[in-house]
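In structure tokens, the next block holds one chain alone, the form predicted alone.
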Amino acid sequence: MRKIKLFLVVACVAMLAACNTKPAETEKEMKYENETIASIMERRSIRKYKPETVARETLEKIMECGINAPNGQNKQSWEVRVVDNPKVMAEINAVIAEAYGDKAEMAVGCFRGAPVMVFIARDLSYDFSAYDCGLLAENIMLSAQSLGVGSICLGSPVRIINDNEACAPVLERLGFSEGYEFCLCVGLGYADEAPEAKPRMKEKVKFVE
């Protein structure tokens, strides 16, 4: 009987010890209230990526989250082109490099070396389409973060491609429909850096009493 009681006491102590021991991953997950808030607070703009691309299955899930973003009157006033093929990206870079000549390095660098580029165009017939595209891009970046994929939202490729007629072949390659204008880019890939969060100005948020 004593042996049985002793066994039960030891078992209880072991169970209590196990309950009080939290793995590092569990503690990390509990840093924020839930996974959604963690994805928002931990996302950073990544400007240095590992060379490997992102699996097509993962990209499809990210894009599904993107097109489920809120949008005006459910017009879904965007078109999205995903380039995850290094050969296609090289072709785009070659056109841009030729178009900008002595400024080629600066122009091609606008993609920050991301192995996957998401090109977004807005519907010019709808005056709120730019906002819809922004919401789409945010969903893409946050869902990517939740899946361990880094991201960066880019405006410079828009200027570089739209403002130089010699870059027209890039737009032709992307194949946006007539009436749509290229307006935003999102780079995706596995981060090769861990930048610190930049401070935010909380005083810009005020409650109106």
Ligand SMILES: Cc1cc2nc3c(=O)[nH]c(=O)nc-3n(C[C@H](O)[C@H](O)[C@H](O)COP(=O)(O)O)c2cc1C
Given for the second form:
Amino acid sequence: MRKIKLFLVVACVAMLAACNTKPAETEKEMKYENETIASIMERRSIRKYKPETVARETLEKIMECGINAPNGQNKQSWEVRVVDNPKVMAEINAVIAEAYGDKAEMAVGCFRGAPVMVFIARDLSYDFSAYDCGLLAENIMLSAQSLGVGSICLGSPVRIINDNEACAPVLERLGFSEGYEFCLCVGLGYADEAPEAKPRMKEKVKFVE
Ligand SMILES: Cc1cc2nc3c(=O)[nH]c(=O)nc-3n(C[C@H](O)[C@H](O)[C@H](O)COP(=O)(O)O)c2cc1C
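Output the structure of the form predicted together with the named molecule; the preceding block shows the form predicted alone.
Entire complex below, previous chain first.
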């Protein structure tokens, strides 16, 4: 009987101790007011990725978050092409490399080595479509962050691809609809670096009293 009592006391103490031990994740969340603010504040542009790709299921969730972004008149004035197949990315890189000749390395480097590339096009018939696409991209990056996936917003592939006629096969491969213009990329993957936040200019925000 005594032994049982002792066992129960020890078990209770152990359970209480376990309750008081915060898992690492909870401690991380505690740094900010809530998880949304943590995702916003902890997201950084990632330019070095681990080779493993992101599971299709995770990408589908991230894209669902993307298309739930606010958008003008709910026109959803974007088209999104997700390239998670390394063979397709290699085809795209080969076209770009050929188009840029001795500048191939610089040109292909525009994707920053992200294993998944999201190509976004805007509806040219809608004057606010660039904002819609930017908000979509931000939803993609923040939801990715919340799922432990690193990201980077990329403008340079747009110039590299749109400004060189020899890159037209890339756009054909992506297959955007008529009337849509490729305008932004988001790279996704697992981060192999942890960059510090770049300083922000707080004086750019003023309350009008
Ligand atoms: C519209 C846009 C275009 C960008 N284009 C590139 C790019 O082509 N290459 C790149 O390395 N980073 C690019 N970035 C990432 C920015 O450099 C980055 O967001 C900025 O320096 C702030 O750093 P942070 O994202 O880590 O807070 C782009 C970001 C935005 C919003």
